[in-house]
Every structure is written in C-alpha cells, then in structure tokens.
Amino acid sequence: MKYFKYKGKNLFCEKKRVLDICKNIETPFYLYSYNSIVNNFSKLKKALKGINAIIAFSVKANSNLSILKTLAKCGAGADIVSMGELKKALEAGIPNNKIVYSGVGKSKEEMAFALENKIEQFNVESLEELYTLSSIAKKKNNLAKIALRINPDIIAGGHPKISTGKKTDKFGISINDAHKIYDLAKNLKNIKVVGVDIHIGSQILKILPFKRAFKKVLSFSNDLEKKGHNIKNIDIGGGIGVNYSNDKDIDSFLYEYVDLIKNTFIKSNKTIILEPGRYLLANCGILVTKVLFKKYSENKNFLILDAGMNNLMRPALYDAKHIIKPLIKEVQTNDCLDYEVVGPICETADILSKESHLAKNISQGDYLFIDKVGAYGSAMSSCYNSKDLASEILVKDEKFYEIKKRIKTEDLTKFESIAPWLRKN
C-alpha cells in the first residue's frame, strides 16, 4: 500500500490526511489513490515491453467511471461482461478495438450492442452462443470477431468459488469440443475467427498453473493454424493475485509471470491480451469505517462497525482475509485485544475479520480502515437491509473528489411504487 502511509499518527492517502476527508464524507466510504492506479498500470506496461500486448482491465473489478477514465488515459483496454460495463468503458474513452467481451450469459440485446460498437473480440463460451451471435450479426449485416474460451481443465485460484478453468466449472468449452466448434465457426458467413481465449481463475500466486495453461493454449493455437485458421489474438485472461495478508508487494511474482508470457508467446507474433483486475486495483483502495459498539462475550471480543457485508462481500463470499487498522495509529500497540470485527447486517456471515489485533481502548466513534479493497469491493456491494450504498472518493496528491455519491434509501425508493390496490385506506 505504497500510497497509503502513516505520517506521525495519521493515515494519509497520497498527500491527503484521511481524517480530514472523514469530516466531509459520511462513513463508510471507499477511498482510492489515483497515483497508485497509474503506478500499477505503468509497472505492468513497462514489464511487458517487447511484446505486442493489450492490457484489458477487468471492468467487473471496479466499474467506477473515474477509475475507468484513469486507466483509459494510461492506455488500457477493457474486459467486459455486460452491456452496462461496455457502455461505461466507452463513456470513459476506452477504444472499442481494445475491448473484449467475456461471460457465459450474453443476451441478444447485449450482443447486438457490442456488434454495433465494433469491439475487438467476443469470447464465446458455447456452441449455442456462437449460433446466436452469428444470427444477430447476419441480421445486422455485421461481422462478429470471435475467440472461443477454451477450458484447459487446470485447477487454479485462491478459493473454489474463483476457480474458472476446471472441466466442472461453467466457463469455457473443452479443448476436445473446441476443435469442432472452430471448424463450424469458420464456415459461418458473419463470424470471423480471430483468437483463442482462456481464463483459469483469480487470486493465483503460483506460476505453475499459468505455465501449464499457457503451454496448452499455445499448442492449441498452433493446431488451429495448421488447420487453416488465422489466429491473431491469444487472450490469456487475468488471475494475478495480490498479497492480502501483509503490506509486502508481489513484484517478484509479477516479473516471473511476465517472463513466462514472453518466453511462451514472443515467437508466436500474436497479440497477447491480458485481463488484470485485482492486480491493478486491489491495493489502490481502502474502506473507511467507524466503530459503532464493542461487545464482550465469555469467549470472544466483538467490534461492530458501520461497514458490513453489504459494503464488502469478499469475506462472506470467499472467506477472504483483509487487514483492518486504525486511522489514527496507536503509539502503544502492546495493550491490544483480538477482536472479531463484524458489520451491522442481520446475517451471521457478516464478519469482516475473524481475528484483528487492535487496541484494547478502541471506542465508539473511532475510525478504522480495511485495506486492499480497490478491486471487488464497491463493485460487489448491495443495499441489503435497505442500507445506503457507500460513497467513493478519489485522491490525487492533496486533492480529493467524490466520484460516486452516497446512494440513500430515499434515492432507491424513487424506483419503487405501491400497487394501486394497496393505496386505499
């Protein structure tokens, strides 16, 4: 967390004291560092020098327009999984020839919109999807550029729910079936085969699964070309993990990963498409929250915050572990307790940390922050329990700006109406 540092007792985001932002913005809120995003992208781009690559940011990780605009200015493309994400990517200025459309459930309306906007590639995940896309392209007298997402049957990912490359997962097409489907695609008039796609999972911190997957996809691509297919793109997906357990970066793993890409693909003369999300954004954001109550039981100390699983779903969904720290650093750290840190949501699963070592004298109204939540944080939040959707703030140097305003219950009820027969007394 290079751009989130204590200066004296106070946490700063870049050159801005976070406590000063708390005076203007109601907690909980997400806080992002602009320069952290730029730095992460620049580091990856520089490491990839010498290879023809598109860094297609995985928009599902964080779809805020200001975040997307920041990445667009850096030269990023986009990996999108819905029409909404495509609209946001285009509005942020991401070029259509750097956009790839993933996902197992693209609707006809979504396919048509993507065709109209001439995206670089559809990552097709089933035979039925291919036929549907072909039909829509024919009606529009358009050409759909496609890659098939092949499932290499490789186990990877930090949790079973974020593993996407096993043969039992819903994603992709088995290599055995993919050969036949590529041959079918070649004969569809409004389909143009341009690439091959894989994505084996998320939060991967070992190089071996990538090595096995890249070897398989390159071999498969070579086989396709021998059969007459013109493969322009090899989309290797995302999946680079981050270190959630401490503040150490994973640069050594990143460079090992990039070296693998170069050693595997540099002689192929293909455009390599990467889909990073977590790597680019996770350590660029924190969730600022406030203590509501302390609660002691016979065997456990609870700390109840105003942020919960409605704001940060990852711990409840993936058993994810995030470090929680005070906004104002304690001078003495030896007088501490182990707390189970929970939110206000009426669910047993609303646990943000099962064990956080925090000051014994922490009290109601004290500010805390949850680190590395820039990816899959706000993007997965909800209004469960009719809670407000938290604000999002972007800091650059000493300036801060509210890039998404707090969405309150009153805002949401504007989209609801009482049925006529219920309005009578």
Ligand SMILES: Cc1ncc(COP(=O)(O)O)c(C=O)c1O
Given for the second form:
Amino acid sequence: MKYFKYKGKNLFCEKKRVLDICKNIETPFYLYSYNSIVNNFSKLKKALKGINAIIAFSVKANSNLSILKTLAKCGAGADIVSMGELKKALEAGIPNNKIVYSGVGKSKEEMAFALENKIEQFNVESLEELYTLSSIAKKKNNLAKIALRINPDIIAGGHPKISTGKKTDKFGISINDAHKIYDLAKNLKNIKVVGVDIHIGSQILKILPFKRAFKKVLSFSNDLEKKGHNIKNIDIGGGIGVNYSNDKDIDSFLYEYVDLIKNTFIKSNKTIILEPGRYLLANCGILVTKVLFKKYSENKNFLILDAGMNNLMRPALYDAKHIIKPLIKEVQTNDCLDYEVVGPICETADILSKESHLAKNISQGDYLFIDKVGAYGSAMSSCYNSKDLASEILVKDEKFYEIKKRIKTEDLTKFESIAPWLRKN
Ligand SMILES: Cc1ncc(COP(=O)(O)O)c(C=O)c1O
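Next, give the form predicted in complex with this ligand, keeping in mind that what was shown is the form predicted alone.
After this comes the whole thing, all chains and molecules, with the earlier chain placed first.
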C-alpha cells in the first residue's frame, strides 16, 4: 500500500490532495501519513511474532509528539538520547518499562531524571558514566538497570558519518574492556546489570554486518552468564535501511533481518530490544516546498527552493540522495531538464539534489516535494540564517492537522535580549 501517490495529476497523501493543504499552510512544511506509520510498525511487530521483543522507536529520528503518540498507541517503546526525548516519550504515553537510554554523553541531571522515571535500561558507554550513574542512584536511593553498549568493531552503514560500530568510533566499549566493567558493575551499589547492547550504524542494507554483530553480542552475553551475570535483555540497536532511490519495495530485507533475529536469539530466551528509527518513519513523510527562482549559470540549471539545508540536513551532512518530484505531475514528462536543486541558505553545501530530472517549464511558485524525509528530517532542522522552522502536518485518511506550528524568528528572538550597555543609543 502506498500512502503518497498521484491520482491523476495530483499528489495525494492517503485520501487528502496535498495541494489543498498548501492553500492553508505556508511552505516549506513536513507532511506525514498516519496510516503509513501504523503500517510500518505492524509489519515489523507481526514479523517478530514468536519472540519476546520490545520495538523501542529511536526518538531521535522524529520526536514530534503526535508521531510518538501514534507509535505509543501501536505498542512501541522508545530509545532516547536526552532528557528532552524522555520527557516527550513519557508525555506521549510510552511506558517507562519500554524505554532505553542511549548515548555517550548523559548529564547528571539527565541520569537523575531517567532514574526517577524508572526506565527499563541505561545503555552505558564508559566506565566514568557507570561510576557517575552509580553515585547518582545511590544518592537517590534508587536502582539503575544497565547494559553496556559494546563496540563490536564492525564496519556498517550507508555513510562513514552514520557508522557507529568501528573501534575508532566514539561509541561503545570494546569486548575486552566490557568484560572487566561488567565484573566491576556487579559489585557497584545501586547498579543492576540487566542486559547487553550494540548498535552498529544506520541505513544498513546488507545482512552480513548484522549477522556478525548479533553473533558477537550473543556469544558475549553467554560468556557473561557463565560468569554469573543475569542477562535479561539483548538490545540489538537500530540500523535497518530504507530504499531512498526508488519506490521498489524492499520488505524482503526486513524479513531477512527478522529471520536473522529469530535464528540467532530464539533459543536464548531473552527479551530482544530493537531500536529502529529510519525504517519506521522515513517513508512516512515528505517535505513540501515551492520554487523561488530558476537560474542558469556555468552550464547548470539551478532550481532554488524555499526549503534548504536548514529544513533537511541529510544531503549536506551525509551526501544523502532524496528524490524530488512535482506536486502536480507534468503532462509532458519527456520535456525535462537536469537541475541542481538548491535551498536559500548562504552555504555552498545547501544542495538538496545534485541532479533532479524535472520539467523544463517548471516555474516560480510551483510546488515540489522531497520524498522519504520522515526520519532525520524535521528532527535535525535548525533556524540557521534566521529562517523559520517548518511546520509539520499529519494526515489520516482525508483529515489533516498541524501537529507542529511554524516557529518564526519573532518566536525565537523572545529568548534573546540586548545587553544593557548596548541599549543606550
Ligand atoms: C543508539 C542508536 N539506536 C538506534 C538508532 C536508530 O538507527 P536507525 O534510524 O538507523 O534505525 C541510532 C541512530 O543512529 C542510534 O544511535
């Protein structure tokens, strides 16, 4: 089932014509399909049937409250990396016993807040973090349930900047060191070892890196149990890739991934925690934008949009390629040009697509959309160049609702003030 598709010349999100939303909402804006999120989640849940699993959505991929609420209603847990994400996950109704806390740099305040809220597991990434957590838990007379994130030294991920499981990456603890730290953790007051954790990277579309990582984590977990640790959870992280280059269905990869989970862990009797972000959200959102100008220079056709790297960082940061299409399909599609599609930001890196094949007669004011930006889209956006933050819209069937209002420069300057010595003219 496709949730964004053309009917005649017009793009629809579910049963809503996107052009009708443009009449009410200023571009650029993010547009999500509610039913596509529910569908992605239930596909994964169904595939995992038979194993004891928590699907802990990686909140960093999209932390909008309505999105989190949608996933909470589906039965999702959350993988959080900050107190802000934890507050949002709890507000959305995600139960604390399905929340795991990842990240190399948790502050004391953040740890204390997570302890008060009795989350399922802290994924600890260093010895200092463990000591700090233990002392905070002691002060609060609380118990911190922990796993160590191990670094399996595996190369994976679609881009070096989203690889997290190599030994040179800042993430995790080597297996050798982890052995020692687990033994030490056992004797730390207010610390309870409950699991092991890995996350090797993102946008992974090959099964082999997962296979190697899962094998390592299982064998490590078995070794820990032999030494008397009680391992209840195996957290295998996120990383399932999506097909950004066309609309071909790659569900077969999802099923291969789930089969690997089952084959590896079914006999272990552990709770398997998954932390998918991109898989659940990427194809559920688009970024709707408008053409500001066209310009021909140095043998290139530039298309300048009102959306830029401030709205969508992925192309500039990760060389990510997203398909850009018109909201209203051109009849004469054979009369096209190759455009370099750029944003309005004063940075050379503000390129949304190096080569997009779009109609020759495209012109100022025409609407376009950038596909598959539901994950790591709005969540990574900024107000760079003092641009507004784009609004976010959720569609369900023929209904739509503004789930995040546009944040304007005036809203943000409220938090700025002129230093007293600058006030006198
Ligand atoms: C610890 C951790 N878990 C889960 C994820 C989600 O990854 P993905 O969106 O590729 O599933 C990330 C993102 O990189 C992460 O750092």
